[in-house]
Amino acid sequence: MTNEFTWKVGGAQGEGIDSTGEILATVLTRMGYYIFAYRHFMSLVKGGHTNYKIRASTTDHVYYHGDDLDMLVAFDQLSIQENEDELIEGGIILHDAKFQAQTKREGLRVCSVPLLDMAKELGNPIIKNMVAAGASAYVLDIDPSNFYEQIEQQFGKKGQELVDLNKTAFNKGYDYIKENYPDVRRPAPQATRPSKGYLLMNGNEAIGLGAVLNGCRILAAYPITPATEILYWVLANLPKYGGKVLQAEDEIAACIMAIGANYAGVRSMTSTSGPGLSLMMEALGMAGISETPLVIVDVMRGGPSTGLPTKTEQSDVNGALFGSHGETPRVVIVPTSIPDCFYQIGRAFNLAEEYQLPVIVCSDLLIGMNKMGFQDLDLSTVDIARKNIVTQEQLDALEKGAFKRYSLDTESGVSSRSIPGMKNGRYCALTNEHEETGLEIEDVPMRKAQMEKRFRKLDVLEKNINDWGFEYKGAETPDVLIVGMGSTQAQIEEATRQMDGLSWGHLQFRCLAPFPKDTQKYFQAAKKVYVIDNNYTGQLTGLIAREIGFHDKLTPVLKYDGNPFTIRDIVTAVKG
């Protein structure tokens, strides 16, 4: 028996698809399963097809929702049309009896269940999601008591009557399938790990938690899918730590607010997605020339313009790397998983402060809005390193007015900064070019010296970027090297398990700027390189060619339909 199973519910936007999926995802996590829960939805309040898929494992963490499907709960015919190709041979379709189900495939088991009618009999059509949960529980052979606990926790505050109603709806669905389709079973393998103490979290929540624990005390943002959840999570939790959330009138204002707060000495960030990042480009240059720490979180979605706002893509990379006018040194981080979002946002704050530059964290919708279950985050990694801030004692030791905010006497390119309010400090933050104290100049030697100072920071950064900026697994001299960035790590890693007979290597970038030059040896050693690029133009492929060459070895594998790469996509591209 396999140690995994997959389940999906589909229907029209507004039919309670997310809540149905959330119920099962929470129950499975509490039962001890490792899960990945994936939301596929349109940018509509109501209508259009949406679905929620869960992949559950008894043995190991699950970082991707999987290529195949064991069981589909369909609230409408479109859900069958959109998802039946994903079902395995012998897969189960459980559909609402309000429509006559049609499939183009043979070998599937189709069950008609009056989900809506049973809910109406109970006086609440919306509760059909609980009827569907009950029917699913019988097919998956999950003890109903596991759902009772969840129902009591979820609805207990609203009264016993609502708790009882939901239990009744659950039991109706369970009993109906048991009575009418007793042999339609897909028993879930028994979970073996302890059922308590596991997190069920998405990447946006992980970024919010990481930001708060790493000392962020102001988030300035404008709502935009798929980054809005960061705003909501921080809004609910930051006030407990004495912080503030500022909803700005647009992304330009949000970014400038974050710069201002950082300038005042408060760890601050802004969060956004594609179009919002574009609006922040002038402000990004401001942070660069004023050498003010700045953290921007960009949860990438399908573009350009409003494009595919509820679908995933990795097409903001070039904007993050090269956007803004003039030339601005920066760091671009691409977290590789949901837990990694927590760790990398902490790194982003420390780098922004130590090097006094913008740090852009490019997450994407796949890990930003979808959930996985995992063990506790390692809080010992939290290290709020506030470096290169001059002390009051150091300022007191100087003659009046002698402090040079932009001193050229620095090998690292980083000059200590004073915080407004410190006596004998400097509080100039011009967006014009300046001399060492911060006063505006257009003096040629000073202009050159200040530009060189700002970019000298990257020389220092490049020395440590190789320690964490990428991960490599596989043979020392592989026939095939598979390369990805950020969230494609899970699919590539699973694809390599199907590379029987091939000598392979897997290189995953976590940092794109500065570029980890130590990766060069892996490209040198490989005979052929496949670059997994979740965009149309091959932005990662182009970056590799620009930074280290190997043009003749690079084969871009592109996907830009709004969906994440599947394992099958990668295996097919590599093995043909």
The other form holds:
Amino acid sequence: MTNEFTWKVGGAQGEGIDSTGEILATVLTRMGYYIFAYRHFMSLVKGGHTNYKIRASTTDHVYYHGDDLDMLVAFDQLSIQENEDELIEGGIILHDAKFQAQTKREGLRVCSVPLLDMAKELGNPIIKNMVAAGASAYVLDIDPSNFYEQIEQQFGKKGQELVDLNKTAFNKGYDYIKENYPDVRRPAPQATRPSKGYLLMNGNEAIGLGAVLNGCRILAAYPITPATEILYWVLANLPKYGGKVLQAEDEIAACIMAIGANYAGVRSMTSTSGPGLSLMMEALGMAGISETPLVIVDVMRGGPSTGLPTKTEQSDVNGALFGSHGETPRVVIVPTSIPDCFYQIGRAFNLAEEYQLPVIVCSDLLIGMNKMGFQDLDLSTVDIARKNIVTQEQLDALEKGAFKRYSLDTESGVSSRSIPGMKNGRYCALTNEHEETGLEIEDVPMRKAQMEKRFRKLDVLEKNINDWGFEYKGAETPDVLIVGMGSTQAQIEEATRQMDGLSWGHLQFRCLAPFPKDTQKYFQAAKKVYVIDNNYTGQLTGLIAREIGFHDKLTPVLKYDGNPFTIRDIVTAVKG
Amino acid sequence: MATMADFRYDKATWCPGCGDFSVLAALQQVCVRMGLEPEDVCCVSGIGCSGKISQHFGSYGFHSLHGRSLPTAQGIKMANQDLTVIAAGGDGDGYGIGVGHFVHACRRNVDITYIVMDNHIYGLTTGQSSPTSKKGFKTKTSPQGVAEEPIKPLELAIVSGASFVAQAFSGDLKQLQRLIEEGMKHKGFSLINVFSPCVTFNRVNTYEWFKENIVNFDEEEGYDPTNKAMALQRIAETDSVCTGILYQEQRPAFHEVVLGATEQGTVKVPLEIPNDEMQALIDQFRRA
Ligand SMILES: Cc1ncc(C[n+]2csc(CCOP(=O)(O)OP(=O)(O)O)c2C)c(N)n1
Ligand code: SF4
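Return the structure block for the form predicted together with the partner chain; the form predicted on its own was the one displayed.
The complete assembly is shown below, putting the previous chain first.
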């Protein structure tokens, strides 16, 4: 495609791969490209192989890093081995002259550049990232002034010397390749949108930002890849708004602290990934039966157990949907993109509070840890709607001690709660079954009534889910329906651009519980349904079959190697 | 001014003679004496006979999960430091399933009063051994006698950083009250381990047994609760069968030192962020 190009840098972990990628990602965003930046890394601090890929477009937002690669910067031989298959015909490898590059592919253009040596000459081996950026800039035909501007901004505060050093390193790389490989070029298409002001953000940051703007004032969490950045961002930004961030001793404590804080009236959440979500299962029931709002963010990674901690998957979904003991009504949201993480976390807080139940937001590593450039966020969506809390006047009007926290007299299943500190609002939140004021009971009619009350919330929620719980594009009554959840949105959408001649539809789930039943009509019409499921057992496929049937039409398309779906995976599955 | 009646709620369901009655009564009396209003107190418990206390106590409460009273209580205190937060539970609850949380609550010095009704046995689940059961103690799950060494909650609390550590006995209501009151007045994490006999399942650690064996440090001349080494040594010498304020130190409470500390409870902080500041937060991500 002419409006796009892709670039990747690879090397050993600890070699400055991320910083090299970040430089280019930032410059391209400033220049007016829409980008998606993807980090491939391993669960090691040093060694192994890591890379950073950027896909840039001049015309449209990019939500996925792309199947192919135009140019690879290799800091070591392993980078070539691991990534050469992705290169297009005539693709470019720019490698460090410190090793003799070998490739099994023909028709590639291989350029040797003494990246490390030039950096060493400048007295700092780390600066090879700027040398690589310079060399890349020549190949891509990007005007060096764009980099100068960025260097000044980034290092200006630290002194002119550092600015000059970086500029020199950049120029060395640029000039070297210009002299030695003047014809090896892959000119980047001209960016046409106004260049300034674009956001560059990953899904974890979008969640953190969304949480803070939507009134979250306490985050308790335990570090785990790929969710830790949520903790970092909130920690850096929440305290100035009187919020608190606590690194708990484990996920059990983190989740329960969030419940305690919500009970006491503060919008609170916890963030984690797979193994942490498992530890929170007991607490999920506690939020459910005590009817305390709770927001859990689960950034999914490869499982089971500690599985593939640095790879992506959508395999915690069953845990989120069905996990915990007993039966707990809950909402499960799967954001479909990085900006969507921002919008859905806001929704999660409102739903948790309005319906007094746990809301689990399942993003995944693909959108959690990778960055995208986009125009802006819509602040008008920030609406801190605090609902179903009694007022002091209402409590004052009651007889002493007459407040019924778990009142059955509610059509929606939600009874208003009081907040500790409110006079005449006393109640004891209970994980045991209880009657209307909160006293423990075991009597049959009351138990039934309380169960039914809690689950009535879902009836009301179900009506509200169809507005936002899924997105649909394509023919009104498609022959072929492609279905996905959450982050597979981008690849499925791009795949449908290659479905000429097919009557296709693309249905993307954003909400899994309650299940948006309005989606039925698309299944009804379709002759064949492909469910794009980033896991081994077809968790979304199973959910659809369970909720609305259509067993005979559903073909799961599964991927569980730790990588996100490619466009090709989907096109091949659908078109054969 | 609140009265005893205000701090009562429903009829307690413990076996007649259970030590937990005294703990509830002492807590109610102390709250009245301290002039607290029921709406400003929150009593959080775990699961076990002892855990029922949050239901019977007339303040706000949370009867949480087995072993999880402390994280619940800490969440509440983080949200609203202006509340008086009491966590309560049993020895199985606090030193078995919840022992990890216990150590960390001590370290944090969260301003919570933690009352453990220690009967050396699991009551609600009808008489299994507990982490504080003495070695050799025979129960349904230890027919030949407990093989492990007991947990030592007092020492554990002290070395973990608790800033107030006391031990009381349900058979001495006056001292029990006084220690709970001191604990509640103390700024920081206070542990009050209460020997609270289970009259149904523990035939060894009875009221009589405690009365015969307890050494009261409050009456011991020269005992200095601010001396950590002395506390650890004397507790060991009595094999932990002692009462009184065993250790106390002045240290800032967690809510005073936590990043983002506020004068008033977090719950009172406004939620809306002005538009220009929202923009500034977003602008951190702008590549301009
Ligand atoms: C996760 C979990 N495991 C086990 C139980 C069962 N259980 C309830 S109370 C209890 C022991 C209570 O002993 P203790 O804390 O000493 O309190 P007591 O009843 O003696 O006051 C156990 C094991 C539970 N409720 N939850
Ligand atoms: S079983 Fe023991 S601990 Fe439980 S109420 Fe009866 S006496 Fe108290």
